[in-house]
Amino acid sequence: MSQEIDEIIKRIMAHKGVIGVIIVNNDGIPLRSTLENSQSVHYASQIHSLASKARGVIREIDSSNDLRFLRVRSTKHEILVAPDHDYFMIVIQKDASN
């Protein structure tokens, strides 16, 4: 399983503009990352909070629904979040329009 995750991260990192990939547990703790530790912890903490809030909003609107993907675009970056039951993946990439 560990080798499979490493291959997925490697494949994602090969895409043009990708800055980093972080695998985070449901407590917001980074388990794997291609970024420096301080950046990983910062992104994981902030994005975990945002994704949890987004999931709560979706469930508040319709209790039978759930968050499947979250995409946030800023002037510098795009942050892609793919939540799962036990983990979620964060991908930070350069904004393609710049």
The other form holds:
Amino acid sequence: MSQEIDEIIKRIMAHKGVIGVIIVNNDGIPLRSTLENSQSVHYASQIHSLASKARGVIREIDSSNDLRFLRVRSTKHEILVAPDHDYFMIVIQKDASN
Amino acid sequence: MPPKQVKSKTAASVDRKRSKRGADGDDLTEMGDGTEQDDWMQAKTLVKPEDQLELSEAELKEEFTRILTANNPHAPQNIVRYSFKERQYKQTSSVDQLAVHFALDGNLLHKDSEEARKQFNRTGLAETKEEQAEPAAEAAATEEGGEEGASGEGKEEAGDEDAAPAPASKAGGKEKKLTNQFNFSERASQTYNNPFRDRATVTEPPPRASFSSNVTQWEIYDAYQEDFEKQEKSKEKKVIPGRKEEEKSKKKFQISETSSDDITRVETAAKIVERMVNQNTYDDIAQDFKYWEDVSDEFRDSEGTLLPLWKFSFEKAKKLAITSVCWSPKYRDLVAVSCGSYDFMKQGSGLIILWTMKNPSFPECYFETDSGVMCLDVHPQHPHWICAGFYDGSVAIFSAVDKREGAIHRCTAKNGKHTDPVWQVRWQKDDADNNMNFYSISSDGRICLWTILKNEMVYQDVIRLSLPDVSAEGPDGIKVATTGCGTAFDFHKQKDYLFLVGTEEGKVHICSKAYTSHFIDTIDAHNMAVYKVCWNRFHPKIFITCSADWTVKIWEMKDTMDKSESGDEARKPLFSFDLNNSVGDVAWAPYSSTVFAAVTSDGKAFVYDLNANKYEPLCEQMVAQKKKTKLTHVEFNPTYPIVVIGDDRGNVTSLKLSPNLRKMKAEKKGAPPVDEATKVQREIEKLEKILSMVRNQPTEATA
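Beyond the form predicted alone, can we have the form predicted together with the partner chain?
Following is the full complex, with the preceding chain placed first.
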């Protein structure tokens, strides 16, 4: 099963503009990452709190709702976050139109 | 204390020891002691202890002054008390020097006192002796302990008057005890009080842990949900498990709870992220899909264009041709594609691929097969069931949800496998026993009905396509009926039992499920093999056929009773279009009764709208990327204005239809919204109008 995940990560990395893929668990610790460790940890901790907050917002307003994904577009690139039950998956992609 | 000590005769100084001995301070006693001591001394020799202090004569004769004061030597000399008023420790100025050596509480009462009188009354003694006034009612004041002195001399009282009061009832109301004054004694006894013992044990303190948590609205909700689910589960266990999981399973994957590697649980998130990345990468295409409309269509009334959108290509399918395309009836973005090879000489493996528009770079799901897959169909009600027909003549069923590598069911040579490639399969409605079933048609001339029972597939021959006119000569000259080769079929939308069959000889048969041996009607439609037959989605009697003879023809089904009508051996089509190359596929549009699309072997796609132009296509467009690519199949998406075209290089291309190509009847302003039936009716009327013009002159119109 984990090969499938690896395959998916590989495919995502093959897309143009993708800088990195990080899989973070509930404690904010990166499990898999294609970036180097210090960067991964940096991204992981920051985004983890942001995504948790976002999730809290959605659920607080309507408990039967849940966060599907979160996109943060910045001037340089875009951070895509998809939460799961226990994990977050983070992809950093450069803007494709550049 | 050294025994030899000079006794000073100072009146005030007394040896402490001595004063103790003689409390009276009697000289006589003193003297007596001293004399005694001397006698004692002489009798014995002096024994000096080793550690005795050696003192010189002069030191021995030293006089020590002792002062007798009235101070209590045991009293502390400086008592310091904390004064709250002055907030500091202050020394008490004078210390109480009183030392009590002995105290004895007396128990004498004055005979005239109140208490004494009470006693007199109680004891009844000495009333005559003393002058006693008759006591008033006795108040039950303090009582004596109970002990009374035996002697009659004194009224002795035992204990203090402040001692704990005995029950009051004793004093008043009770009869006076007649006691013998001489030897009466009240006796009391006390039980032995067990000595107290303190026992204590110390246990290990329970382990402690700190716990803190936040409560938010959704956490409460989650807790309730869990509880609810548990309740449901316990209910379900009681209910007999009815329907199998097939009803509930969907094409989209469900996560199976595995307790193995942690990372496997990320699957859905990974999927979502992949789609997001794809969305980003193909952002412009996605925008086009959603919003782009060809503006130039406003100026060109009878022309339209196809805008290329996503291209789906899979590594393993590169050498294969797309043999069939089918949109999922439930998921509007999911398309199932079968790959195989049309080339007789080059037969290899096959693939069944499920693509989603949300992820153009990698298939949702794919199955590899050993033989080329020639056709496939997705079940309308259970969108995860896919039936497929192979080049080697077998049919199989796949489930998109089931994770197994291959088919759920596959028929074998014993089990009714066709002897020639299966060209088309189609699901039917569940039969009377609620079993799924599907039809397959093959070049061996058989149309089979396959039923899925619990664990197997059962087949049943429905029709044999025989060629009544042509019969081959057997070895002994016996005429053997030859069978035709079926290449396509289509079931009527409303009348389920009615279906069309296209053959390799170019004939089209109209058949019914009820009749197994002969056809309702036969039409010599084409000169070469018929590749596709398709009923019109709105009009119940119109169908379209396409063939390798470069033509697309539209026919009308005549009533079977009208055999006598004009004796048409050669029935004529209502419309016929020549497309300059072998037509691989044709399909009616789902939104209009007059629009259809066709694809040819020279890589072009054609879109016709009979309403707009009866003779020429609205759009003729080169779709294939490379030259010499044949387009093999075309399908319209049921909801979106998209067509998907497959070619013989394993590529699937999606194109958006421009507005001119999807004209539907404009509603009158202010009219209420139209419902389904009316829409259908309108479409039929539209087509009828066109047909009526054509019917009277059934001549072919060529492009």
